[in-house]
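Taking the form predicted on its own, here's one chain by itself in structure tokens.
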Amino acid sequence: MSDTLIFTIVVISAIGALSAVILYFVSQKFQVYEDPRIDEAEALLPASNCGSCGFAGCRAFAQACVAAENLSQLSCPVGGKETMKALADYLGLEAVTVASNTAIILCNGTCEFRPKTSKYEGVQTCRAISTVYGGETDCHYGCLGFGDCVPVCQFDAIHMNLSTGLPEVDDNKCNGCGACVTACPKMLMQLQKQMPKNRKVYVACRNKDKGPVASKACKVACTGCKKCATVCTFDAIEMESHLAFIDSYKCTLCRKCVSVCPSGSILEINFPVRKLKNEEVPVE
């Protein structure tokens, strides 16, 4: 073996050894410590990575929980109170009960109430049609009917009703993750407090036009008459841009607003059928 070859091998070996030493000290200098509890906390989460907690996935949420002094500002909508209790028990913190949310669609403009006045033949998505024009009906605020909210739901909780042309939410599957809220270009999907027996009272309209214009475009549009806000004794209804909004955290489900709404834009869901006053008993 020539002296040149031996010298080359020695130099390369020395460079390799020196590089290894440098890399070791650099790794020690800049290493990031990760609390081992993060893995255990992440294992307690539903692994849906939906982002409804406000973090970029379950691991980021687990990191936030481990770093937090208390869990009062942290919530996993998908896992619910059971998951948060398990996290609190593991981390030695106090469990905080947070109300669950469910999704609703702020539109009741079915084909019956809001007939089509034009035909769209472009890309069949709500996002695409919303960039071109207001939709196939005279209401430019209503549901576009192409179901962008359906595929983004990881829990199979939303389906399109072909007879009404509107999406429907399965309350037993909805986890309040908010993916549908982000997907809707018309901002018609909204999260509200989940009530007992999945009961809901809400204004199913976002038409900001004044009464006559709104009612001409859709028979069940909110006309901004304010009758609902007047009868509500719980300060749960606010008026904004000729529209009524019901705060589900203030609403007591008394349904007085439903009775006085002249356009039928306020829906009552999952309630027993009302008994009419002075209801006539059929003669046998």
Partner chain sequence: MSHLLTVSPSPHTKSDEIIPKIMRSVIVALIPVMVLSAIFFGLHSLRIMLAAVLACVFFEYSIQKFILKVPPTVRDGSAVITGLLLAFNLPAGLPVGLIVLGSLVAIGIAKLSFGGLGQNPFNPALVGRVFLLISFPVQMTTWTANITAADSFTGATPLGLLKEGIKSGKSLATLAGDAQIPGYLDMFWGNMSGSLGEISAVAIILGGVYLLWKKIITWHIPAAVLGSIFIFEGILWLIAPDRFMDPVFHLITGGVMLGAFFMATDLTTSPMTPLGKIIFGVGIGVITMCIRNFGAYPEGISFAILIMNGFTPLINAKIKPKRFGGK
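The shown structure was predicted, so the numbers you read here are calculated from the model rather than taken from an experiment. Residue numbers count along the first chain shown, from 1. Each form is matched to the other, and the largest set of C-alpha atoms that superpose within 1.5 Å is called the rigid core. Compared with the form predicted together with its partner chain:
Superposition on the rigid core between these two forms places the CA atom of Asp39 2 Å or more away from its counterpart. Comparing the forms between these two forms on their rigid core, the Cα displacement of Cys225 stays under 2 Å. Relative to the superposed rigid core, the position of the CA of Leu253 differs between these two forms by less than 2 Å.
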Contents of the next structure:
Amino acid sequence: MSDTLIFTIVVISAIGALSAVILYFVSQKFQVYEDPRIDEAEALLPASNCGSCGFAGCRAFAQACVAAENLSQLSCPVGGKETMKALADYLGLEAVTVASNTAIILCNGTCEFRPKTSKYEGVQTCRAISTVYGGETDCHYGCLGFGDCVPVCQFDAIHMNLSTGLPEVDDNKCNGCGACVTACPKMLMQLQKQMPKNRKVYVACRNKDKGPVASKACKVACTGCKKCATVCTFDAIEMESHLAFIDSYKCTLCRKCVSVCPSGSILEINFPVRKLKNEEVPVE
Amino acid sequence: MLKTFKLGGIHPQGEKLTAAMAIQPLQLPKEVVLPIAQHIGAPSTVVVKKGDLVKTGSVIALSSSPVSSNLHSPVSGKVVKIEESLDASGFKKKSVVIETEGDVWEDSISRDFPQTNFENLSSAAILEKIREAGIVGMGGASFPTHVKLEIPAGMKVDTLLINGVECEPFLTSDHRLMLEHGEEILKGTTLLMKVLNVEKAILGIEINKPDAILLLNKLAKNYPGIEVEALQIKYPQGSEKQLIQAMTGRLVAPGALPASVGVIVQNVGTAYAVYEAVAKNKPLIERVVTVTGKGLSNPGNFLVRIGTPISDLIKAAGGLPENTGKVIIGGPMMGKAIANLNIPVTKGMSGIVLLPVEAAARLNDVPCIRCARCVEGCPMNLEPYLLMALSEKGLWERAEAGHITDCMECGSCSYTCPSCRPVLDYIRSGKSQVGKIIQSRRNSASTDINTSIKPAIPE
Amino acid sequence: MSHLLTVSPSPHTKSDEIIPKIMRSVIVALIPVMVLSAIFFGLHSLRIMLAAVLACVFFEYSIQKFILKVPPTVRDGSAVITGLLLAFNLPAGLPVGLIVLGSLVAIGIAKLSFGGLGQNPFNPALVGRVFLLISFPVQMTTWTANITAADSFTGATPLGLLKEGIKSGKSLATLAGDAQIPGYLDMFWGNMSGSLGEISAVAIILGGVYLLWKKIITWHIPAAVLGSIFIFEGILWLIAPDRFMDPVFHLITGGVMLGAFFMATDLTTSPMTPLGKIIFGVGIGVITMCIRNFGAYPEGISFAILIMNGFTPLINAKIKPKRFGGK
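Same protein, different form: I have the form predicted on its own, so give me the form predicted together with its partner chain.
Now the complete complex, all chains and molecules, led by this one.
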């Protein structure tokens, strides 16, 4: 009995020792040198692996940063300035300051403003409906409302508002990674410069139709009347095919455009409620 | 045993309600809308401007690239606008809108009698006339006919197939055309044979149109080289590759042209249009459209000018029934459902099918039971159940490896699915996604851009 | 118009061959088997079929409603079929308690725990049957005498007699001459001992032809199973006729017919492509004959089908249809 026990212990130990020796030599033979800074650099990154930097994940980005001679081509949109600063300091390189971004939704066509003119049946995703036709409303540029942008957001920053049928961005959670931008088949999600207190002024419309056609389809469509472009003193508003676009890098949040817009398609977000004004301004 | 294609295929109900209704001309519309992209390929270049007066048959837009087509005015009148307008594809396209002021034809067109000696034209002259007339495939795909007739270098064509299959349920426009204009179709076929320099043409007709087979068989005796072949009833026999296999037994490789196996396929409607263009100098400005549906009081086959709003057609067919749930452009298998009736008739529109509310709704889908009916039914011999799952999960590489791009969207998989799953919906979106990936891969390979580093967003 | 037009992707028409209709056709195809088993086993057969069907429907409904909290799917008829097929695989004398237990295993474990119809990797009725066979071997191999049989009938199945005979060292010639093994024509009609549904080859073929005619199954699996058994056993028989029975005996005894037409062709657990189905069927045939000729059990088709069910995902992954015009 005890013989068996001893024999077993000896054999098992011998196998273990032999394996250890083999493993040691194999690991020596096939060792791959890896810059230890990659681990350190990766630790500085947000670890969201969202891919918005253009790399397969945070580790791939860290590898690229360590290998790079300067950081001008590299930026982590999620971590923003602080992360890139910390990374630059660690690597002894110069930080390239990059603005943080935030997502906006270029459509405000709620059920109330933009009535449905047909009923869609089929797979309930924006991608599927966009292969069939322009959408359930007469506006072929607006939000389709099936929320393809919601699941792609890794920061839980986008949610569908069931009463409006539109997605909403939670500004506190949005990191500007841009995953939603690629998910939207109508290209309604866009990144713009993050302003103080998350304030935003933008034209919530992408309808390129002529004014009457656009406003027939949706009450808050941009008609391309150019009033906003005229009133803007900072040259921040561009007009293109009956549609206004506010360049967030030029905008100073003066909100003159908001008051002159006849269709109410320019939204102001995260501003204190305006006191008394004659015209009605949509405030979210 | 009648011929048919080997792999897959389904047998939907025929529902040919209008098979016995003679083609009737529709009165001129008040206004025509002409999308400049009615064909596969580059949109035509508009050559008129707002305010121009045009005659019936005047050129509106010219072919802009090797694969493109001319567009002619179907009425005489004034160009009132050039704007983005909704067409049968479901999307807005640039269109020329002409207000009808009458029906004055261009002098070069002989409306009633064929010009003498058209049979003696050279093949190059015939091809030029087809190109001038803006003829595209009338079966639905709308591929410019003159492009199809130019055989790529190194390929030798020996057989012309004329497609009179009309395998879609409900549609009867080709059937009526064969019955009423059989002679012209055969003359058109002879012209096409001359262009292609082939000795043999076979007209394929499914056995559910016995009167057309009988008539054309009789007529074809006077046309050397043309035979009529009766085919089994099976969908999608009208698809080019399936028809070639059914009638000649030849297999067209994935991505290859029919000419690679020595065959060119043309629709009977195209053959008729070719005859009209060559013999009468008449451009493609009208076509036969079937307007059908069980609720319609006066369904029928109408000869209608291109650009007529389909609401006019539905009015002529007895008006839109109250319980209409769906309006389909084309047949119920591959047609497009549309959201409103203000869209114009285009060159490739073979029918309008109205479905009642109860037939418009889809049945609830339940999980796949892996019965393999989609695999059995797929004429391209793919695995639709798998491609659907891969598209749903976004596994594009595996979908590509499963040849998702071979899918021709015939809908046999969705039709047969006992679980009522939207198989084709997913495959279609997966196919477009995989197509984009392949395209971008090709682009990046050709321009050799290093895409691994994305430029930083500027301050 | 008072309502909006519906827009959906093509196709806009749908075959009416949907799941409930398919299941109804399968039940129709099972009628000949039910009738013959009722003739040969009388009230026993009705008792077992009723118990199995009711138990399966009850378990499916109550597990989905109260445990899984999903809408019950008993209306599609698949639980009825599972119940019937389970009953066909049971001996006529089995106590109701065991039938209920087998139904619970078939529906609860083999079907619903994987997500219900379409998700189960193994044939539920066979899982139920094999569970009972392994857990209650005595009850599951106690064959109630066929009511048409003479008193001398011991109730053992031909395959059981064969296995016992070979174990006890009797030669095949003496076994075949033994009056206990019925004649081939009797066995073909079903006048032998066995499970409810497996005895009558005629009834099963009738139902199978109906399924083929209705295009619910394709010819590939039955042909591959029966063909491979015939060829495999035929070769053995030609080599050593004194050690192996002839192939016809093996085709009409035991559950081969039932398995080939009704169990192996189960839509969910069989491969998707024609070639895959043939490989699947040949696998079943070969494994069945290995078990029958060289294994401990007299009968092996249940095990063979379950083993090949396990290979189905692999077959699906490796056997791809040749695309149109492809090489």
